[in-house]
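Single chain ahead, by itself, as structure tokens, in the form predicted on its own.
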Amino acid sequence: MSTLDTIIIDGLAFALPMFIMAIGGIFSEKSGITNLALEGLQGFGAFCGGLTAVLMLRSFEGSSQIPYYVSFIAAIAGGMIYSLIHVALCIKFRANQVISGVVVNILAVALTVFLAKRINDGVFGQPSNKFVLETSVRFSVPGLSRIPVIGAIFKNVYPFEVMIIVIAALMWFVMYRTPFGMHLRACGDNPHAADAAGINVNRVRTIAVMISGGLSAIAGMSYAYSITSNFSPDIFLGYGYLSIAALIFGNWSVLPTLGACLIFGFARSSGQALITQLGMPSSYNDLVRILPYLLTLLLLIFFSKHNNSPRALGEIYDKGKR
């Protein structure tokens, strides 16, 4: 396999989970709720999915893919339920949305590590803070994978990549082609006008935040099956913050956000390929991890002033002030 193929394959495997998490952020922020909690949502979702997977693997043969897909369902459910904390703080108690997001992230790290330790000790008899998962199976598309350069897109594909593409297309349709998507965008731009039109602003925002929780959980589970091969504190490596940077750089639009995620993904995979080509020690892989964050900093410095966020983003909605 060529170096270019490796860059494309690894770049997509990193970028697509970030993309689906960023779409979740877009849904939340298009409704008017600032969501810095994506990091915590993807981590808690991965915890729920990882726990489900290890419990089911004890009952199924090693080749069975049932635990794999059920773990994603469990992760989505866990992420959506956990997102209700952000909903309660921001909508019911009208807390500062930025602070709420930070609290949700910190709580997710502490809670999942604590629960993982207690469950491993009590159920599996092993003092550990991680759930060890098998790396996801991969497949190549016959014929298409043999095409030079472009064929790398269809080579060594994770099943979750296909899942993400399908869900992303569905979310785009919901956002721009359905009444709910129109209501959601109205709530983020002018919630008082939306309320006057008969739209239940708080309900729309609650659904939007829960969608962000479910999509972020898909990302967390994808990373657990690829980059980390387990659920552990390593799942909280800042990928949620990168996805927030991607949606800001993408101007809260789905397709430009995909471009931003691909830039971050290929920056990471290119750095790893460079280290391999130069024969540098594996310890330099840690240095490569800063490339997407450095790139994020530069992009936000030069392009953030041109962004147009939803007009009511971060504003506490008070129906009585209509």
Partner chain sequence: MKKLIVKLMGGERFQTMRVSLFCIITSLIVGAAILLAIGKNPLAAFGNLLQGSGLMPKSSYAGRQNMFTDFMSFLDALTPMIFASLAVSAALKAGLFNIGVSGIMLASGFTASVLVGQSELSAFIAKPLVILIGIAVGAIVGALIGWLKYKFNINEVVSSIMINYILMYIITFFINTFFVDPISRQSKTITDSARLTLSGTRAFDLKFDVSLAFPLAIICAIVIKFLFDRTTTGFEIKAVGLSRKAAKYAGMSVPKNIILSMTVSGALAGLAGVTYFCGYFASIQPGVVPSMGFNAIAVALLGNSDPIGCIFSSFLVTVISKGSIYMSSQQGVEMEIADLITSVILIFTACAEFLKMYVGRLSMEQGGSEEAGEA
Second form
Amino acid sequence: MSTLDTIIIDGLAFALPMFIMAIGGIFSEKSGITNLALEGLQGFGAFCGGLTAVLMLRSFEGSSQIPYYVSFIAAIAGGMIYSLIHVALCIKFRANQVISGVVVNILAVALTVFLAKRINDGVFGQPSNKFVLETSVRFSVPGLSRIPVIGAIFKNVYPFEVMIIVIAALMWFVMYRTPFGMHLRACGDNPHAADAAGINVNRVRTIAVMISGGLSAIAGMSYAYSITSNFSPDIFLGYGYLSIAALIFGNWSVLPTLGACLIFGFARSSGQALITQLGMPSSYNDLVRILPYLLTLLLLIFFSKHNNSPRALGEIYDKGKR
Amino acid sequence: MSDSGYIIEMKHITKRFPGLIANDDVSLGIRKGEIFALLGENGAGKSTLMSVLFGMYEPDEGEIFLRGEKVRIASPRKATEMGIGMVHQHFRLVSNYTITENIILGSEPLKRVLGFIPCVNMKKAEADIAALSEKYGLKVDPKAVISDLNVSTQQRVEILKMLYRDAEILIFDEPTAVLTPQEIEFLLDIIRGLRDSGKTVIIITHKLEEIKSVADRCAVLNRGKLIDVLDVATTSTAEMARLMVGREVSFTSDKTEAQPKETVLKVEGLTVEGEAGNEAVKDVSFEIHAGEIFALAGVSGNGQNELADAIAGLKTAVRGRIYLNGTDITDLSIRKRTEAGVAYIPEDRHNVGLVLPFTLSENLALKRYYKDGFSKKTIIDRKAFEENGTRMIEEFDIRSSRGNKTVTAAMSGGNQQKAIIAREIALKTPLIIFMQPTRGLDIGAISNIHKQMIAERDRGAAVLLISLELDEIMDCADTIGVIFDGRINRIAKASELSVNEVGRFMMGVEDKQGGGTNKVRTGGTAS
Amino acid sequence: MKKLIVKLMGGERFQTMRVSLFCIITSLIVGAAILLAIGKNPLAAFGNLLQGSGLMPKSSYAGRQNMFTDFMSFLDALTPMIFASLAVSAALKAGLFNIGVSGIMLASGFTASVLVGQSELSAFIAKPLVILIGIAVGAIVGALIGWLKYKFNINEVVSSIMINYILMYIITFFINTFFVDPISRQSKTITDSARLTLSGTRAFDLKFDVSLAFPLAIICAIVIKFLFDRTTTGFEIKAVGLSRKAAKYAGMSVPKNIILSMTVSGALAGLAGVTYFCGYFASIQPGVVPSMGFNAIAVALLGNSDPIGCIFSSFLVTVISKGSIYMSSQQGVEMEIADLITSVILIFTACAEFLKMYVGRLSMEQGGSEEAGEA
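So that was the form predicted on its own. Now I'd like the form predicted in complex with the partner chain, please.
Shown next: the complete complex, the earlier chain at its head.
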């Protein structure tokens, strides 16, 4: 396989989960709730999914794909439930949404590590904070994958990448074509207008944050099945924050955000390819890992000045305000 | 079913808020097909009463009967279902949505994609809106985006929103506050048309002429209590005013003739950028003399904010010069300008004029905290803050629960404004800018502020008054300038201009004496 | 119940403090519930926390150790926590969230370890130098975050997190490549003369650690308190933090104050870094961001971002984290339960404003009903 193929394959595998997480962020922020909690949501989702997979693998044969898909469903459910903490803090208890996001993230680390240790100790009888997963199987599309360069898109694809693309398209439709999407965007621009039109602002926002929880969990689970090949505290590497940077850079709309995610993904994979090509020691990988973060900062420098964040973003909606 | 002929009856409505009773045992009946006005000062409880009717608040006591049946209106949604619609004073529009999207929001027509996926039928919606606007003579472009529209068109969208939902009872909260006289006439015509097509209209207002011109009956509220319900045709405006304020009022302010002296502020060819990078103020020139009130009239959003901010230094000028007493201050920082002699009462007292979580004494020292007497070598003198606060609180009658220590966020709007004005006047500067100084205040507070403004003029200050309220401009101005689309298209002595002339210039009619033809420019309010 | 809440937290006197206390106690109850759920005795576990921090005697001690040595070691852990929480609160005063404390700690700790920690300098020169380097490195990174904020409008939360990871990976690279100790897999241990903790001091038949920087932490808290309460600079920073527009209108320089507060915050975070990595510890573990930087957010919020409040809240959180080691060994509970309790405290603290509002409304209602009762 050529280096270019590797760059494309690895880049997509990194970028697409980030993209679905960023879509979750867009849902939340377009409804008016700042969501720094993506990091914690993806981690908690990965925890739930990882646990489910490990438990199921004991009763299914090694080749069965059922645990793989069930673990994604469990991750989504876990992410959505865990996002209710952000909902409660932001909507019910009217906390500062930035603080709430940070708190939810800190709790996610503490809670998942604690639970993982306890469960490993209690159920599996081994002291560890990891759920070891197999790296997901991959497939290549016959024919298409033989096309030079572009064919790499169809080569060694993780099943979750397909899932993400389908869900992303669906989410785009929900956001821009359905009544719910229209209500959601209205809540983020002028919640008073939405309220006057008979829309329950807090309900819409609750659903939006839960959607972000579910989508982030897909991302977390995808990373657990690819980059880390386990659930461990290593899942909290700031990818959630990177996806926030991606959506800011993408100006809160879906397609430009995809572009941002792809840039991060390819920056990362080409850096790693470079290290391999030059035959440098593995410790140099740490230098390459900086790339997505550094790129984020640089891109933000150029794109933060005139962004169109949703007008009511971060404001606590107070209906009874006189 | 009662045969009283009332479509709405509100009986013994009482609504309390922490610290005040907004509605105190109010009972009203409104007939089908009439225009009913609610008259009262700011804070009289008109808006609260209508918010109760529209389901935004639930009354603490009392009952509402709709078409003879007792109803509980728990939410705006319920109210809409019952055929009640309301245009709020601050429009409830989604700024980045089109007119159609705004109107259908919450009751979208659907179509099924692939037979089952629900999706908004935008084509049908746009056709519906076009038909509706045709029917009621409310012309709008269904595809225009709200943020590109002027206030009067936005108001039309709000009216269409109610009609789209088949509202029978239409409530207007202070609908004319932000319109020019000509736009007001147009609106009142629409309202009459709505009545004639069988709708019931309720207008909340404190403007007597409008009631006289459009309403059939009128209820007067004062401090939460219903004073009387009047037949408009047989009642004089003077009588209505007396009932509204609770005492005799004189309509003329006792202002002496201005004694203008030397030029204090001179603005030359000033151009300022707006938020969106457009030219919000274009090549504006004018002068203000010591002892003169220069009032700038204009419809909201025609560059007034940018002009005031540019003079005070909050915005930088793209082109042009600003001179204060002959010195060029165009490139000075905000602080240097304050020290050179510019005081500024900003429009937004919550976000700009005050640091709301600060205490009153801190806010009263906000422009002088670094000076000798307030601090020594950067160490703050708390005692000096308190003494300064106490002095101003007494002199300007600023009322609050804990005096100097009150957090300004907890103060009433009127007292917050008093605090800002006190602080700015105490700077004793040659130029004072009053930007919308009386917005949202009651009549007592308004006349007080007007007196202070005139007193400052008589002290010898140059006063720049920027207001959207034409009454205020006509009452206070010595000289009137009218701004439209970033240009001042008329400057004249107040005595030489009538209300209607000012109104016409506010809509962009070229000044004949300026050599231009008498035409309406695009981008104006006419459509 | 409602009456009780109003009685406990109503009124204005020390309300903030009472609300904080309420949050802490509720969190401890939640923590106790978790401990009960996993079959442990919460009272014993909480007692272990105090014992582990040297605030309560243990049943037995190893040679040359007693409660005093535990307490001295506790102070050693407390010192960087005070600095870190002061760093967060200094930024909070200007309305900024400095989440970059962790990265700054790493950067200053690493720089000092490399420049001074391996040198032959005498203690009198090395120790002040370590402190100065900590301040300088922290101030530079802090100022950078502030500059990005005002110049490019980059959300400081996002930028400081990016900077955290960038610094972490760079430092990991350098440690692994140039400064690694082959046995411990950590960075090379610094010399005793550079270390801000006198490790293994012997007196009264005891062997204990002395945190030389602890008095400095207390002095810093007082200085910061004075800065914000009594100086025009503090007045300006607070105004900028509460309302950018109003501050600008009043003629204050918003950029200057944003950068200034982030510089102060960074310098304090730098001090946290050197007292942590060149004091409490003497080496750096590569590949990890110190969690203290994040816990400091909790601590600062709990202390109502008041410098003196930070001392008390640091004390509490350090008792939990430091004592958790002993608790873990005594009760057989995962050490992470300490982080869990800290996060629960943080959740309740995030609701503190709501609590105050809620109490205000309740007391208003009760006041109202009492009047009605009299009439």
